Each structure stands twice: as C-alpha cells, then as structure tokens.
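One chain comes next, on its own, written out as structure tokens in the form predicted alone.
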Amino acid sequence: MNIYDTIIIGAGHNGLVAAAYLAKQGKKVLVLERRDIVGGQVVTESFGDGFTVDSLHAGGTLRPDIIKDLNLASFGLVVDSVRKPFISLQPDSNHLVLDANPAKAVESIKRFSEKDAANWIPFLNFMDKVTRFIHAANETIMPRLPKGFNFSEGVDLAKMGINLRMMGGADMMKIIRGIPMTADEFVDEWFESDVVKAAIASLGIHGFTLGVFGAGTGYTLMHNWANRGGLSNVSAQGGVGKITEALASAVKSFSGEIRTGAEVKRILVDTFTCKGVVLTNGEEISAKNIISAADPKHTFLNLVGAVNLPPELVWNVQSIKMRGSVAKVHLLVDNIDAVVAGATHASPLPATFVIAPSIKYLEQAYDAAKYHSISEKPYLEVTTSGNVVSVHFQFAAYKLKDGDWKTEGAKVEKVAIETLAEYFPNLKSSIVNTKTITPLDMEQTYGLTEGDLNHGQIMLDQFMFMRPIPGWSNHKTPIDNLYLCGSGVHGGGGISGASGWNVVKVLK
C-alpha cells in the first residue's frame, strides 16, 4: 500500500498551492478531487459551442510571491497587465467611469463632485497602503488565542504590527478604524457623491451576505480591494482556470500526484490522530498528514464526524455562518459590441460594469437576503469575455423562504436580464444561450456549503484569529496530523493562495 507524506482533499487553488510547495520540498503528495476537473471554484468551463466562461469568479490571480516561487509562468500562467475600467452604470446614462488611469478617473468623477475628484488620487495612495497591510496580515499565521500562543507566532504578529506602524501614524489609525466600520462609513470619510460612494462601497459586500450598513464591511472592502488589486480584478490571460491549470502542472512537475473523480467520503481517525482517508468507492489511502482544502463545516462534521471531535468544537463549527447569497448568470450573445453600444460615457471593452447606483440601492438589495428571498433590484457586477456576458448576482439567499432552487433559478436569470436590459437595450435580442448557477448549484457541483464562496462569511467574529473558529486559527485541528488550508481559514476568501501557502509553513 502506498503511504503518502501528505494527502490534500480538494484541488482548488489553495489545495494546489499547498500541494505544489510540498511536492517541491520533495514530499510524496497526493491531491484528491471529487470532480473530473481540477480547480474547485477557480475554473473555466464550457457550457456549449462558443460558450466558455469563468464559472464562479470573473477574475483574480495568485499572490506574486507564489507565482514566482512556483515558477508558474513556465506552466502557462500569464497575468494580464491591462487593467479594466470600473463603470458604475446610472439610470440617466451619466455613468461613472473609474478608469485604471487615475487622471481619466478624476475627469469622470468631476461630473459628480469636484471635491471627490480632488480626493481620488490620495484615496488610491491610501488603498495601496491598505493592500500592503492586508497582504502582510494574510501571510501571518494567526495564533490560537486565547490559548496555545507561542513565541514564534508572537514574532510574526510583531512583524505585522511593525509593517502597520511603518505606514505612518495617521494612515495606521485610518486602517485600524476602518476594520469595524461599515462600508458606507468607510467611503463617507473620503467622498460626498452618493454615486462615487456606492461604486466603491460595493466591494465591501461583493461575495458576502452583508449590507453596506453592516459592521465590518469596511474590512471586507479592504480585503476585496487587496485581493483584486483595485476595483477591477487583475486577471489571468485565458480565464481564471489558467491559474489552477498552471498549479496542477506545477504539482505534477514536482512529482506530486493528482487524482480527479476521487471523492473523499471519510477521514480516518483513531484516538484523535488522523491516519488517512476513505474514498466513496471504498478505497483506503494512508498518509502521515491530511490537509483539507474543503470548508471547515464539511471537513469537521461530514469527513471527520462529530463523534471524533470534542463537543465544544462541534458546537463552534455548527455555529460558523455560511449564508451564501450569490448566483451567477452567464449569457452568450451574438454581438457583444452591439450589446454595450448604448452605454454612453462607457470605455471600450473589456470593462467591469456594476449596478450600484446609490448606497440606498445596495442596502435595499441586501434586504432580500435578510428575508430569505431573491432581490428584485439586485446588486450586479458584470464582465465580458468575447461574446459572453457574465453576471455576478446579489442577493439570492441559499435558504429560500418560498420556493426552492430547482425552480427559482429561472427567476434569477429573468431578473438579471431585465435589470441589465435597462442599461443595454440590445441585450435581450442578442442572447443565444444562457447558464445560471444558483447557490444550490454552488453547493452540489462545486462543493461550497450553503453556496458560500468564502467557506464561511468574513465577518468581525469570523476573521483573523477567530477564523474558522476561536482557538483554532493556525491551520491545526484537535485531530493530530489534520490541517486546514481552504478559504475558510485566515488568508482565505477570494483568489490569492495565501491560506494554501501558509499551511506549508505550519507543517515545517
């Protein structure tokens, strides 16, 4: 029987990052993926002739240090150097165009507020410092507060604090104050125009079941800005699937093994020690260490089983807030240029469009999630690739009060198309194919419990040293030799690879 040094459950980007680093160190590594393709939620898939889409994420890329360490450029990963303009569509067609060129963005902002235009470049400079802080925080192993704290973790925290202090006293305080703020409060300190504020505040709720008046959305705004590299995503050429394809190639080049169509049914545990895994076909595979890239709820409650865990931990895991409320609607059109032709003041494609006309609009869109329904006036983020229009739809609650997702997917698709048609009048007549991915699809197809893209909401009580749960924030678990590396641990959320990179440091 093959005995591996490490088995990694899940071939998402974090699992593959961990696998590549460990295989590069000479470890015998096996990655087990239940789907027939690698990538997890970072995949590019075909849903018909000419209908290839980035299924769940319209863009994103790994941390530059990970790309460099693993030499991913040699495996075909090319990060697009062209930044997309971020366009907030307005009902009166006076659209706000936040171009990647600051001078062009300032000219567009002037139409709404001279004061805001003057603040734009200082704001960008501040967000550059925020980005450095977020990346420094995400590469820091969080200590097991309030217990299990050790000296090495204290040193790492001290380094993070020094990085924060070196940004200057005023900016340091702005960052610290921004963490518990609402997104509305965060942008209100910089801007006066509701249009400008809403466009930026939309990042604070993107992918989260929170409203712009929710405490802590100041932090999620900073988190998303850092991961995306700004308002619009920095993307891989050829789609986000190129990220995980390159990672898989790197794993194999370092003699790591990847098996697709291999679903893990159970993690073998004997007296609080992990021994291996059992696949759904009954096969048992042994390993010295198991790393789960699946979400903490699924890992602990389904794969390990409550009977093998301390009762207090089971209660804490059951209390993790998932609450997915994102759907995706992909539209194949016959002529993308004709579709966007009606958007006055909009820059040429590619671009990122948002339906976020006001702070009030964003908060009211969130009301649907609070009441377990589908927003009639949703917050949308829209991107294009070739003749494909991809719509990120918020809010559509995973747990619906009325109806179920077997039938309500059609409603999401209809609302998305009707909402966009108000801004792009040629859209409806141009559609030749559609694909809607509901929160239930995200759970059943992509393995995201409750359709939560982040493996657990990033909230004030579920971030940093409280992620995934208090007392277990350093990738370790009560089960010896079992570790976590998915988006549900610190460093996760969005596409960066930080949590996959961090778990390798813990294993050293």
Second form
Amino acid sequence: MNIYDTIIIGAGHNGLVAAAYLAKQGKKVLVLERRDIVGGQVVTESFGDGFTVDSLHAGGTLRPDIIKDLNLASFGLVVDSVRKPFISLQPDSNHLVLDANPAKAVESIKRFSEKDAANWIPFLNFMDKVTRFIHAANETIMPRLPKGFNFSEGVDLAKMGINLRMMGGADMMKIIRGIPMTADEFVDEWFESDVVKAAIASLGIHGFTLGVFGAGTGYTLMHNWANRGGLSNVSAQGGVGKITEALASAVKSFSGEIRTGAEVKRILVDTFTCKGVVLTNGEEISAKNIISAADPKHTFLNLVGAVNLPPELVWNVQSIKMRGSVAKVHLLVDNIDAVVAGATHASPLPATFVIAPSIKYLEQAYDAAKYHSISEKPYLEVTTSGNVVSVHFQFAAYKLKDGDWKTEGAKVEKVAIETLAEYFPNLKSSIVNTKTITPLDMEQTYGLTEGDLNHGQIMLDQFMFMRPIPGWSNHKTPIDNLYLCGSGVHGGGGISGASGWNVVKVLK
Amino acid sequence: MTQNNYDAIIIGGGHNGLVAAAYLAKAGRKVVVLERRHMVGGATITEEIIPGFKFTEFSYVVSLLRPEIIRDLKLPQHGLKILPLPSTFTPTGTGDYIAGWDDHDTTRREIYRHSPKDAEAYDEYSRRMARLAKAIKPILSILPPDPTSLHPKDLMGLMKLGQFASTLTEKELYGLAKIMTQSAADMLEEWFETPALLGTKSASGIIGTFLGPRSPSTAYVLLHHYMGEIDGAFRAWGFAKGGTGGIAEAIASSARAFGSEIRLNATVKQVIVKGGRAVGVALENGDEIYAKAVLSSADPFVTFLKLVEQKYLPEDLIHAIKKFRTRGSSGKVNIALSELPNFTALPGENILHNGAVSISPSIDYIERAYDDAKYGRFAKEPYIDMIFPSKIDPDMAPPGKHVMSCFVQYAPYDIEGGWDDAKREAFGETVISTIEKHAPNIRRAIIGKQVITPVDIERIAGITGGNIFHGELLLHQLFFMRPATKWSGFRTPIDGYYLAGSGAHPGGGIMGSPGKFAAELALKDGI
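Rather than the form predicted alone that you just supplied, could I have the structure of the form predicted in complex with the partner chain?
All chains and molecules follow, beginning with the one already shown.
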C-alpha cells in the first residue's frame, strides 16, 4: 500500500518545482533530500559570522511562468527588476561597461569600435529572438527519435517549429547556424573588437568545460543568455536560496512533504519496474512513481544499479560527459567600499565583473582543463554581496593530473585572489575570511557527479533529444515509473526550472 | 578577340572542374576549361620538382572519388589506376609500434598485442562505423534543401531527407546525430585505451580542419574520411598510379575524349555579367570568351568575391562568404631520399613502408600540436602522415631511390608575423627532426626537399587561405549551409553562374561530386 503517489529524489530547484506542481494537483508527494537543507545547487549558506553567500550560483531565477503558476511571490520570492551592469575588466583600465541600459552600453562600446556600437542594439534584438526560441525549446519535451511523431509529442514539436519559423527565415537560419558554431564565430558575426567579442563569448563557456574555439559554444552562449535574460543575471532578493525556500514553502502549502537528512541509497527495482526507495538508514518507502532530480549518472549507476539496466543503456550512461571545471572562491572582506574605491575602474556596485580580456585569453584558460589542471590565468566572473566577493573560477578540472582536490583548493584561491588583485589593489589586505568550493566539494557536498553543475555537459551530442542519453530524452527511463527531472535532462542547465516543470507534463 | 561559341566555360582545371567539363562534354555541350597554371590538376597534381623524383605536391591519397564518376567517365580507360595502401604504421614513441591493416583480423591481432580490451572493442567499433558510413553516404548524393524555405522544391527536398531518415533504425539515427556533433577524442575514448591507436584514429578527425581532436564535431570529419571508398569497396585508401596527378590527367583525358577543350595558362580575371546573367569571362590577357554558362571550380571566396562584381550579389551572401572559414591548417613536406627511413620501432625495409606511417602517438600529442596553431605558431611536434609513393609505384623515383610525401598538421595560414622563407625552412626542419626521432637515418638520406605552407598552397593552387577543402568541414559549413545558407545549391544569384568546387556540398577531398552536381544542374537549367 503506497502512502505516496510520488517520491522525488533531491530537493534542488528542479525537484522542488516538480514537487510543487504535483502537490498542487493534489498528489501525495514526498521529497527526499540528502543534505540538512533544501536547495541543492541553489542555496544561500553561511560560512561564518557575516559570511553568508550564494554558494554555487551568484544569481539567476526561475522562469517567470513557473513563478506565476506556483504563486511564489506569496512565499517570499522577490526578483530584482534591475539587471547589474556587466563589466569586462581590462589590464589597461579601459574597461568595457555593458550596462543593461542599451544607450549606456553603446557609449562604452564606442571606445572600442564604432561599428560594434552600431551593432549592439540589432544584436540585442536578435538575442531577444534567440531567448524566445530557447524558452520555447526548453518547454518542449524532446521526443525519442524517430518514434517521436505520435500526436501529443508532435504538437509540442510543431509549436516549437512554428515559433522558430515565425521569426522569419533569415533569423531562423541564423539561430540554426549559430548552434554548432564556436562562441568565437558567433560573436564574430556581429562584432570586430576583441574586447567586446571576448566579453560576450565568455557566456558561451560559463559553467561548461569548453573553450571559445569549441564547436557548440555558440549554443551554450545562447543558452546562458536566454537563462539569464541578458548578459548578467537578475537575482532573487536575499540570495538564490530564497528561490528554493519559496519553492519548499509552496510544496508544503500544497500538503507536500519534504524530508531533509534523508539520503536515498537505492531505488528498489523489480524487473524493470520501480517500487520505492531505500534510505541509507535502511528505511524503505514505497510510491507509485519515483522522480529523480539527481544527475543521470548517479541515478542510473548508483541508485538503480547497472544490474537492473540494459547493457546498452549502461554503456551510454557511462559515456555521459560529466566534466566539472568550475570552482567557487568566496572572499569576506572587512570593507567592500574601500576595495571598490581602490579599484582600477570606477564603477558603483552592484555589478558583475568578468576577467575575459580577449578571445585568446579565454581559450588559454580552457587549455588547462583539457590537460586536467588549473588555469594560471583563469576566466573569472565576480559579483559582490555586502562584504562578500564571490568568484566563479574557470577552469579547475575535476580530474587533476597532478595533485588532488584535498590540497589544490588553496591554489585556486591563490590564483583567484592574485588575478583579482590586479584590478582591486586593496583586496588582499582587506580579506578576513575565505571559502573555496572545489569541484570535489561540489560532488561530495552538493551531490554533483564530477562537480558538473549541469548534470552533464551541454554539448551538441548531449543536448535536446540527445540529453541525457540517446533514446531517453523524454524524462522516462527503461524502468517503469522512474522519471528524471534534473538539469541532466533537456530543459535543464541553469536555474530555469524547466526540466522540473516538464516532467509533470510527462506524468500526466 | 571575341569568341561566342561555347555552351559552358569552366574556371579552374582541378579535379572538380575537369569532372564538370567531362560531364557537360559527355552531354554534347561545347565546353572549355580555363586553367591558370601550365598544367591541369589544381591541388591534384604530380610534379617532378627534383629531376627523377616525382612529388605528389598537395593531395597524396585518394579514397572518396565517387565510383559513379569513375564509371561514367570511364576513368580506368584513361589511365586511372588505384594502387592499394595496405597499412598504417604508428611508432608509439616508446620503442614499439602499432599497425593497422586493410584486413580486419590482422589489425585485430595487432591491437590485441597492445590491449585485449581494445581488440574486442575493435570488432564492434568497425561494425558500427561501417554501418554509419553506409547510412550517411546517401546524403552525399542529396542536393541540400533549404529548411527555412517554403518553396515546393525545398519542401520536396526536405521530404526526401525525411524519407531517407525513415530508412534508418533508431540506433543509426542517434549514432548519426552523435557522430555529427562529438569530438573525435570523445568518440574514440568510449571504445579504446591504447594511446597510439587513439592518436592515429583521431588524426582522421582533424585532417584539413583547424580543430584539435578534442574539438566537438571532429568525429564527423573522421567519418568523412572513413567513408573512403574506391570502386565501391568500403574503407580502402589508395594511391593513384603516377600520384594524384594521375587522377587529374585521367579525368582531363576523359573530358578531352568527350570533346572538351582545355586551355592552360589562361587566367580568368572576371566573369562577365549582362542583364543579371553570366555570359562569359574576361582573361588576364584581355581575351574575352563567351558562353551560355560559367562554372567556377575555384573556392567560394574567389568565386563570389574576386571573379564577380559585388553589386550582383545580395548583401547577406557577401557577408556569409567573408565569414566562411577557410583557415588553412596543414602543410606538406615532400622529400627525395637516397634510402628509406629506418624506423627504430621496426628496423629495416619492410612491408609497412608500402602503407602510411603516422606520427600520432596519442590524442594529447595532436591536441598540443593544435594548441600551437590556434595561437599562431606551427606545431613544435606536429602530426605527420607519411607515405612512400616510390614503394607503391616505382616510376615515382629513380631505381633504388625514393620519394616521401609528408602531410603535416598544424601549420596555420595566419602564422604570427606571417610566413617567410626563414619560417618555411624552420617548419621543414621541425618536420625532419620529428621524423628523425623515430627514424634516425632520415637526415643523411635526404637528397632534396620541398616545403609547402598554407601560403604556398594559396599561391600555387590558388586556394584562399590554403585550406585543402576550400573551406573547413565545420557543422555550420556543411550541407544546406555550404558555402552559405540559401546558396548551397551550386547555383548563385547570377543566372548561369555555378559553384562547382569543393567549397560546395558535399565538400573536399578528391571526390568529384561538386563538379558533377554543378554540371548536372547546369544541364537541367537548359544550357
């Protein structure tokens, strides 16, 4: 006798979105979270007195339609309406300031290229179309090939196709061509200044283990732009943790249950049908459906187990490229104003700073990941919140050739601080506390296999109907009643919540 | 001087230009081929650069030449003879070697020596690749439709494509989708673990591209080479009797036999356009030749931006061609030898000299070579693919002596500071010292050498950027996007003007398809 209709493994944003929608439909839902707090990657945590930070993601928010559907505003979610300026710091202090106000951005771009300045607004208009397309694509459940032409799935696909076609042939073609391009080629279609190109191209590698010369970073650029709604993130007031807190409140308000400190050890499978789960403390819980918001590798290989799966699928899952190469360095300073006042650039906070001075610099930073090491000259994206400076550091390969992550975190921290100190000379003396999160921490603490924030790289052979693996892009699995809803499925990657939302449509 | 008696003018006497001419002449049209140089062949030539030694200067092996072209043009009767290249020999750099053969079982035994696991994987890998290559091959013969167009012609094309897709199994479809998008390294590492095997196999994924084996989408280039076929037999690479020049001469001979005229030392300066229609060409020497149609087998950059006035072309096409990636990445070093290189991994003259020798000890070795190139340097330790034409065809060198053809990657066209004689010399030296590590006798065996950089390829063969494929085989430069969206169909915005070179679908290699497609379209258009 099942007490629960659905058990959801993992209380990250996607797991909670799925739980909230199902609970709202009146389903009896149980969310099981390994950690003592909900949120998964989308958490705001305290690492000491006055040292509260967004651990892994310094911003971003759910799709507006999800926020509206679940009425998250009533659960305390307030999303900033202001988009921070995106500032590309240059060694010669001639910084590029891409303000959310297009006119201001154009002024700044003019210092690098008149032609690029003239192209800025047409580019923004094009990216608006890209965003519309990607949102449409992300809410479409990717059918299996070639069996996907049954009526219900066909309608969604057709809608996506119509959406794309409505943009007009020329823009549609531009988007299609942009997908396999490199980020470098993508920006080169519009701009000539290396500074302008690099600042925008950095979005193509943000969170991914690819260089700007890698095919498919044209797509990841569009993907990140669409998820952010622009160059820099909009943020939830009080930190990204407020997003998952609001979701958890919503789940509870719909009578859903959330248990923290409850780690699933196995999914109970009997001849390709799942019956329930067993926790690490031995407790067994049964339910009609199980949805895993964990990454596909962990779900299939650890929770289900290879013996319960067809060999071909095991091989495909083993081949999923999980390649974390992001580290986070959080710095608590005693006086943020003094740090900013001493900077080589005049910019009022808040702002998003990037160290992406040239296309070559970005590619060189990536070379380190290719050979399993840590960039000496990293690509950084930096935000501040109160007295905390948060650094998104690339690249720091999960699999290190020399040394291991028990000790190398110190190196990442040092490189990050030294790199930033060139632009913020007062920084070093102002640091009072640090917290570095390595790719290994991401795996061990946050449950991300190989520290991959996206639950599997978003590469051309791992996106849309190839995500997470060929044949299983529709949230279903070869195990009856077992579904996937994490970032590893199409719609995922980023904080949009689309894959958590889509699984609910599949369950219907 | 004005003449007005041709049906078609073909610009460029490379293999595609000659194929186009032969097909048009075969259909009874009056055709003239205009070749800039003193010989036909373009990048498909053999030249006696050092007395007695014949160099296959640029392209050196053949695998993709379409069997229907060989048949239609009766090329064997015109002297085409493909000799097999039976093996690939890769020194591991650690004193051993790994060899691949044109026989599956022999290769399997050799792989087993290095890794039983790889040997086992090799069986299934070969089966899958053969299936995929067979599955994708029909695409080479489909004229790419424009997916954004609502024109009946394109909708029909899309339907045909859909029909083709529906003949594939689910596994094949996914396999195809994956191989079109993956990196060669990611694909191969799913199967194998032996570094030299991985290195050698991944090398097929980077030939002619400005990408490393870890760059996504290089698996397709690997498959493109895997599709190699001679006379319908899968996966056979060959060497043409007389070098690749033998192929061009056979096609030229066929074209002439069908009645085509071929003029050498005839450089086209401009295509003459009247009333929106190409009506002829003006030569450098002032001659004007008129015809009903003009087919350019030059690369897209030359075809669209140099040979015609831009006022005849839409803005977006000009933009697209300017952005078309034609970055040359490879060079050639052709060497006359007094004796064959003596490889420390397998001393003495042996049967492996009949095949290719590949300096590709690991994926990372090639990837690092790419890293040099992407920052504007030639590779310090390059990937080299060597063959010894004189071992296969004794006529290529004086008795007892040998010629050696080394394809080298990477050598970027846009090298820092530009190419000059000193850099060319240094590049040649790098290649020789790289070979020397594996065959110490090489240096004293050298009688003479020819070093070809991408800039030389551009200068001699007239290919923009020195890219051997007239434009890289990147995903966004394939199929309905090659060379530009809306203009992937060999026709151009100028009536009667066609693109017939490797810059059109399905791309480069000694395939001949673009020339054939363009000729057939021109005939269909009623010339």
